[in-house]
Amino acid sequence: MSTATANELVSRKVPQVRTKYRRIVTEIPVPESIPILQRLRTFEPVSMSGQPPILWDRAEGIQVYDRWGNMWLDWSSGVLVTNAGHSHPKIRQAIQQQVEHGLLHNYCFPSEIRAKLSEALARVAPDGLKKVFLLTTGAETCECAIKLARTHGRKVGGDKKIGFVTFHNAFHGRTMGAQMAGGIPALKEWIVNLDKDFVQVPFPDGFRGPDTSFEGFLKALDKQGFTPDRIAGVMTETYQGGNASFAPPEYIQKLRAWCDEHKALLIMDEVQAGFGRTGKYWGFEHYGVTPDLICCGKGISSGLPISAVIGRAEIMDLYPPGSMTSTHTGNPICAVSALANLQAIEEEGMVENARRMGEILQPELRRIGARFPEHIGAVHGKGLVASLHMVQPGGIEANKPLAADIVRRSVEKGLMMFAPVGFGGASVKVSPPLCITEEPLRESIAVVEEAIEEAIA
């Protein structure tokens, strides 16, 4: 075991915490947790052992709890997952129905629960975009999308027309596909021979990629000798996942004219910011545009594993019966578990309260950015979702110890939190479940901007 691995499980003694929404009574980690926590590095990847070390025990609502008596205010979601909150009794009671009803895998085979998954899903897309084909994981929609738009642009463009064109820093899964297609180079290190075809340009987030204008994107492929007929597709995920920034509206409106001007698809990678995320039921209406192909997960459930790629006829009915097709499509116990979710985030109003709890998040975040300018060089954001930048005094530098020790301290005082993600795992994310209230919401804001001073002095 590294020196670092085994520093994580230290208990250190901390401030107790006692409010209404927050509890930490033992030390962190908690004693008793650690022997499953050894168990957990001697028997996974040592990969997975990024975490704060919190033995999860059950979540509810907002809230995460240990068996220790400890709990905590979520701003992870379970990595922007539960959107409707954790365990959301709905869920929990469509999952139980299901169960006991009796099918709990179908493949392929046609099932009652996928028709109406996929219609309901059908019905919240955008005008157009209605066939739906459910899959497991976001990075499997992404590897989807990437297959239909070379498939597509062989068929309008001929063979050359493969050319796949993604953002730098932007994150679409852990798959090859979705790898190479990401833009962090050092996520690609392992596959050595990537496609000639796929290409980077400039995030245009005002921060790290200052040229927000339209016209770098057009140089970068230029310079890169990629010409429009060499494309089939576009992609880029609403908001960069790793550090919440958006492009510029004009900037996507251009993209749009672009690539029907081209015959090449736009797909919009949805999977954090979908189903209500950013105070809108899909994140790509902050740019006034419809996609071709959209690829979302995460939130489509609230906890269960399973995605889905929603897009124009045309392009989702390219393969013909049995061509496209995934083991665990639209798994019965998964899919009721998504459509009670939709109904859950439509009936309680969470897209609403996301854009309203957003004007209250985003602001304050924000100030505390304006406090600290020497530390937080930028903060990104809408409705529910936003990071704070951590940078090296003065430049745009990431400063990664710094971020892990605000997250370190936050969980520490009962606001969870993930290890940081992002430029240079440097970004603070925030990202609470989407019905939270405004008292717990001002609750966690001040913990994380008293884990900030701590961890600046």
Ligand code: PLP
Contents of the next structure:
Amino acid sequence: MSTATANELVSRKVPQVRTKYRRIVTEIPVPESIPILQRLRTFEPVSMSGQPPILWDRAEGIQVYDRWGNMWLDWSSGVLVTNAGHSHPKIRQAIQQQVEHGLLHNYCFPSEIRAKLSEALARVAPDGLKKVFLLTTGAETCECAIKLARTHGRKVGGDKKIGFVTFHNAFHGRTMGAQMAGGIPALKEWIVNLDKDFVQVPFPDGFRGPDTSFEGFLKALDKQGFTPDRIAGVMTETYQGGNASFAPPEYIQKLRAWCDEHKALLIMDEVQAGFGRTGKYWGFEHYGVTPDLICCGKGISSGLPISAVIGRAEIMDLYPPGSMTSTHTGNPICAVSALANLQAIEEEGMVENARRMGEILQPELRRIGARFPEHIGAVHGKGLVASLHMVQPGGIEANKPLAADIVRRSVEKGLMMFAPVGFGGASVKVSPPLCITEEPLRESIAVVEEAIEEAIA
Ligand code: PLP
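Structure of the form predicted in complex with this ligand, given the form predicted on its own:
Shown next: the complete complex, the earlier chain at its head.
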């Protein structure tokens, strides 16, 4: 395995690549880009330097370009944002028209754009979930869901009913409540005095959470001293973002019934999974359940910062006028981009395309996993999201250097990927835009397979 790290700022000669979808014609990182990358390192916190050292200049459809003639086939979608493809023409046009029209901001003052977007989101949401609160980031939607669950819990069960259940390895964002709900202990060390009414249980992925029975959930709560009368809500990512891992449908169905029985809200964090990513419009459709609240972000607009909580009216209406708001709620530019994005996803059949392309991607990645069982502990995913879990030879311990090496090699071959994520930072995440077609998809699978072969050799 090479000792070069994925993001060091030393240009290296790499083989040239020239295909219809990828072009690498310079050293990587591009020598001319290094002063700019260095400026970023000077003026941004270190935490911002985790991605491959490629200076994004332009991105369209399934491709990302720099200024020096290189072109990448994109397997990142930013970070699972550009579901409709980068810079979709309809989204660009909608943004331009809104800019020309001349309303850039209106806070909670009424606007027709906000009415249109809320209605459009309510229309694609399941029956019964018809109220929409627009926010800006994914973390904010999780914060809002926590607030609504606890408020609802206190209303139906008194002050003791504020317990909030989430899962090991979960990620819900980097603000304080979202991190307390997260299931990665290292990310919340800084909080020190964690709220004792946040509790985590194992995620039943069948790999690192081998007990996939719902009894595991009950036992974990019991072991930590939580009785159902203390639980206000249970929140889960529809699939665990870091690892693209799903729970068994029966588990989530039993969880739905348990939440109903105990008047706890079931919240699906669809910030990654929504808007077609998994080959269904909503990821939770794979489980055959309807949550009480849905957290949306990322693919909601395919680019601009906007997010939403969608839920049942009696929960969403718990707060009186003026007490659940946000400065940038439904910002007009972001809202028109989300509206155009919803239209593009629907009109261009991108959910169906994600399902069909997933039928190629998923078996191919599992075939690659089976080729290298010593190093790839599991392959998880559905539709156009997947993760290759890199492990220490023969075990299930995370192999971060191997994952980083695969990403670096892929990027040098013209396949854009973001830095490894998930358990131990050792998961190679696959998430192309939902408009990818068979030819580039097969080409990109061949590239990652080559990168894995080389990294393991
Ligand atoms: N929830 C999930 C499942 C996510 O994947 C993320 C971001 O990666 C978030 C919440 C937080 O979203 P944001 O970064 O927009 O705050």
